[in-house]
Amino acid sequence: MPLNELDERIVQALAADARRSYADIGAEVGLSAPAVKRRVDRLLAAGAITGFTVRVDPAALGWHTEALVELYCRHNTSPSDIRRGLARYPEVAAASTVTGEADAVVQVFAADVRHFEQVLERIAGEPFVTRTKSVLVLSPLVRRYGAGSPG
């Protein structure tokens, strides 16, 4: 569903702070608290919003060593495939299919470096893997999590 200016606006302002109050984004946006509601429903329902959800630091967790995998898969791997093997690690944190060399990258949160080389090897050890290339994040730099057109 393409989203109007309006619309956009107050997603940018829930991607920001979901906890906002209705009315005070219809301040900012220029409209009354009913009818923000009733956009921000109307989004819900045709699937522009998918929830609403916390951040947290993953050091808050425990999760001090963050790291990038890219998967080289067997010739007939598909993406249920690479989902259903990756979704039981408590680590990977995001994956996705790429275009390149690589099948799919995976973003995996460890305690500690060693940590990180037990769930490589389990992935690795994953029938579908053929090998795996991995990096380790020294600093994060940009980290967008709220909304906003592309162009």
Given for the second form:
There are 2 protein chains.
Amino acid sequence: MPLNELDERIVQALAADARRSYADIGAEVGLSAPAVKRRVDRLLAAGAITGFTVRVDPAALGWHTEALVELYCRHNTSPSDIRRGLARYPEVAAASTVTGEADAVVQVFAADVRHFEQVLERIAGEPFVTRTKSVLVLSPLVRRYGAGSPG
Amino acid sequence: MPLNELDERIVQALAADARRSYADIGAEVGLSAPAVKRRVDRLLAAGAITGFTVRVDPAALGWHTEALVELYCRHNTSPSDIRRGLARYPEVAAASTVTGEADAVVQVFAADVRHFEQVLERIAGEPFVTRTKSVLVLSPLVRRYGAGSPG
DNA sequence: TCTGAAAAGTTCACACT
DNA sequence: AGTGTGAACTTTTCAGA
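Please move on to the form predicted together with the DNA, as the form predicted alone is already shown.
The next block holds the full complex; its first chain is the one shown before.
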């Protein structure tokens, strides 16, 4: 779907603060509130906007440990197998299949290292997982676009 | 700040859909709309909730390439050196220092592989960077809590 | 696309527990 | 402390132009 410059500005405004009123956004981009709403509805229907969410501070919610886990899977594992297997863990914030040696990379938030260890053991025990390799995050440096926060 | 079970359920509801009405969330957790609002306000004031944002489909916005880049840095590089060096790139969505061989992991969004290559060259040319190692993201499997989307 | 009205949600003051 | 009710206000949403 083609996004014009007006749509991009609306998306940017919502990315910065999804609770701004349509009238407010409209005043910025030069549209009325209903016009902004129609565009947002269209972006939602087209899948350009997939939802509205909240940005949280991991530490404030008690998630003091973040880790990145490389997953090595059995040869006939499909991406949807991995997705289904990981979606059940609330500690999994993000996961993607990747090029390279590993099959997938998983971002995990846990309360502490002990908790992370338990989650890792359970993930490593999934039938499609043959091996894992993890690194702990020491300090978040850049976190743009609301990326990388657990709930 | 201590979050009780009610707060966690409210945050989870907002993480799934930040536009649900307070009355709706209240019906789920057993509170009135004003009570939910008061708790959200308190979570905002305490910094546990840092904002509301929109979840976007990167491809729909023209970001067709996502990559994870491991950064190997010179021995006397501080985390803030890395942060300052990377913050200038709009393509850098997230970056963290990590344990293990690499010093940092960087999440990069680019329009296409050619664009990513250019960004990677520039990052690799930073004075504090000695070596990089990247993998391309094939398909995003899980993307919870608004994580991992460019703006 | 905008204007204007109806429906819905938010936000407050006040009373209660 | 925290919560619920009801009213005022704002926003959303849907007509019609």
